[in-house]
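This document starts with one chain, in the form predicted on its own, laid out as structure tokens.
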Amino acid sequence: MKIDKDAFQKYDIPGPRYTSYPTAPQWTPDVTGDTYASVLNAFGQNDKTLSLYVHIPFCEKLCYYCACNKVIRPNEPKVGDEFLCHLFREIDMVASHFNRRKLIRQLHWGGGTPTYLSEDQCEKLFFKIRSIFDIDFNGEIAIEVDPRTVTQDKLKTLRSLGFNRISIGVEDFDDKVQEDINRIMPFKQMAQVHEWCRKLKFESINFDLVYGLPHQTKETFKKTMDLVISLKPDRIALYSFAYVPWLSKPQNKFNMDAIVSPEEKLDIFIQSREVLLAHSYQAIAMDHFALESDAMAHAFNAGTLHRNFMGYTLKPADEFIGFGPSAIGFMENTYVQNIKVLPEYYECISQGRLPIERGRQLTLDDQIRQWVIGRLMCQFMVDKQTFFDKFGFEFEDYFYYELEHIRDCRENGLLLENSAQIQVTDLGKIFIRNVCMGFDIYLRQKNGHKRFSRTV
């Protein structure tokens, strides 16, 4: 695929990743623990199903590229024990608002490094969740893994608990890149972990890769891609490096001269995409790829793929709860986010208060735009009749202001449009964040451009 240089320069701008709408800059402290309690009470009275995310913030070492919420600690049992003590109290506080056991259709442990916890601690956490909720073991039960922190025995424990999908952080296999981002992980180590996962029959194995890191070139990343393909994971997440040193101070350690140019970064992505497509992987939504035999490819082709803070999901639930510092929930059209700073999270829990830092209650317009952006991100199309059936508005009437944006995307080859639907082109999939930005009313109000990574 060839990208016109003018189009690239036009669309390579800061923009959201749209794991939520409205995006986090629009959330405010007006949504409090009391707000969350009311939402939980309403949710507790109905039969809606649940996606549940647990954020385990600890890492043994600092990876300089990472902008996730993490806490660097030596691996000592007392660290995990203290965390679980507070986490269990949060779980109990949330569950106290329910008058019935809730069904979890999707469970995900992220971080940080979830496998920082010992086998015993992993078992205690899983059993705590099972004591409160019913888990659909036919759903997605997923965990993020750092290959440097797992043994074969720990993987056996996770599989025996019921985890059926595993996501492994690879990033890049090049020695120079690994040295610069402070994440040394030999390919042999990664291959061994992958072999253990295959023998344990995890239903789906995902590799996370990052393009645009310091010292990467098309040539070096091609070697990484060849090594990845030799192992043939079921899914691959090919993430654009989010260079946000104003949010993640360790990124200031990078030599700016070592960071690839925007043009080469795009070339790395396009080359990697072509390699994956040539090896039986299907492009899934924005930045994911899956073997054509994988359930994610099936869901995408069937138009049932969904997106939330855990990424793309096959088993969508009605509502979403997050536990742990910085974790996010979404229920009854309300976003809530927990306190990010670990000591403050502990203090709030110790005081018996729900640890909410901020959130957002959605207006009808928010819900409409959330739906449209979600369709674009997941299915690469919007059906106008479905929109009318759901909201009672003609698409062109409601998005009258956005018609110019749609026309611009069409003229630049990002969209196709007819009277029935809007369809994203292959080129538009590369710039899907830009397509969605045109439907984001807060960007129009110039109230959301700050602090986003670039779209390519």
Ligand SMILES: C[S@@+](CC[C@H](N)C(=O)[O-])C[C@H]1O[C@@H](n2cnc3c(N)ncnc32)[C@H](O)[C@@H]1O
The other form holds:
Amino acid sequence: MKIDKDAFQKYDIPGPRYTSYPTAPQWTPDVTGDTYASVLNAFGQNDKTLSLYVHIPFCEKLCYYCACNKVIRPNEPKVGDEFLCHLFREIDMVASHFNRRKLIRQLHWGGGTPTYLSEDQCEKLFFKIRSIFDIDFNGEIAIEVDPRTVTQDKLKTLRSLGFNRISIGVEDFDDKVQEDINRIMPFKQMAQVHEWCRKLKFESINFDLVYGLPHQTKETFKKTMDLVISLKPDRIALYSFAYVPWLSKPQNKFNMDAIVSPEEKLDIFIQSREVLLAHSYQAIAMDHFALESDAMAHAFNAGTLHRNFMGYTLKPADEFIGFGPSAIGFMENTYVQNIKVLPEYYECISQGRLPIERGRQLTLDDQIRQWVIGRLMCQFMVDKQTFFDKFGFEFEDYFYYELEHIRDCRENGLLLENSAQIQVTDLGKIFIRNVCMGFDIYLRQKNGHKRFSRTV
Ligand SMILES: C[S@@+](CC[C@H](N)C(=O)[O-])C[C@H]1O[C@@H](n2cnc3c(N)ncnc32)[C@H](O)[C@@H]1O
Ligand code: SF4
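Now show me the form predicted in complex with the ligand, since the one above was the form predicted on its own.
Below, the chain from earlier opens the complete complex, with every other chain and molecule after it.
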């Protein structure tokens, strides 16, 4: 499929990634630790399975482009020890609401840099989780690693604990770009880490790449792509640089002249996509690619993918719990988010309170739109009869206002529609965020619109 530049220009507007609906700007502080406690009480009495996210916020050095929630600290064991002490108290507080052991189907350690923790600290954390929860070791047990700091021994420890998926921050191999983003990592180092991961038989290796970074050009990023292809990771997340200096102050360090123009950014994306497609990768929605032989590509083709805060997943759990600063949970139709600022998170836990900063209890309309957006993002279709069976409304009646958006998407080749279904086309899969935006009632109300990065 050829991508037309006009379409890119038309759809390159600020928009959410829809890892949640309603999206984070709609979450409010009236959802508190007390709300969370009552939600946990209900969740703790049922047999629903769990997706568990642990946020480990530390990194040794700041990458200037980074928009993640992180805390920069020199690598000293006492930092990790103090963190684990609070994290374990949080885990105990949450678990005190359960009257049974819960089964984890998906476990993800993210950050920051989870491998900032020492091997001993990683083991302690894993054993703490195992002491409270059952883990399905055939599920997805994933960790994010920084290739600049991880060692072979640490990878061995992680593999022996049961981690079967690994996600590696690669971003870009060009010297000038690396210098500008303050992240020096020679290709040789990356190739070594990749070889260790292969030898340890991680079931899936993902590389994160970012396009649109300062000083990137089509030529330099083509070289990065060629080096990536030479290693053949199972999956690639090709992220559009989220330029959000109002949220992420270090991005103000970038010289505006060095920032890639929107036209060149599109060119870099289109070129990278073509390179990947020509090397046996399948495009999964907009920014994810998987080798055609990979389970994610099969699930994508079969329409059985799922999506949550951790991205696309093959093993959905019923509900989510997040531990650590800024971590998000979702259960009993309620989103909760932990306090983001580390000293405040510590203080709250020291006082014996659940460290919730904000959240959102879903209305019926939120639940309906969450379901439709979820179907569009993962199954790439909405079956109108299934919608009726689930919610008791005719699709056309409920989404009367959205019919114009659907018509517009159809005319632009993003959607197909008949009396039974709306279906996302291959082009629509690339612009899936834009397709979903038409079903987001809060964007219609223009509430929080400007707080998102651009969709392309
Ligand atoms: C938590 S980091 C990955 C693990 C580890 N800290 C590392 O850097 O290698 C998560 C990923 O988010 C992506 N990311 C961070 N800031 C971004 C931004 N401003 N725009 C797009 N992607 C970004 C990068 O691809 C990064 O690898
Ligand atoms: S990209 Fe990774 S290592 Fe760099 S600051 Fe962000 S979280 Fe830390």
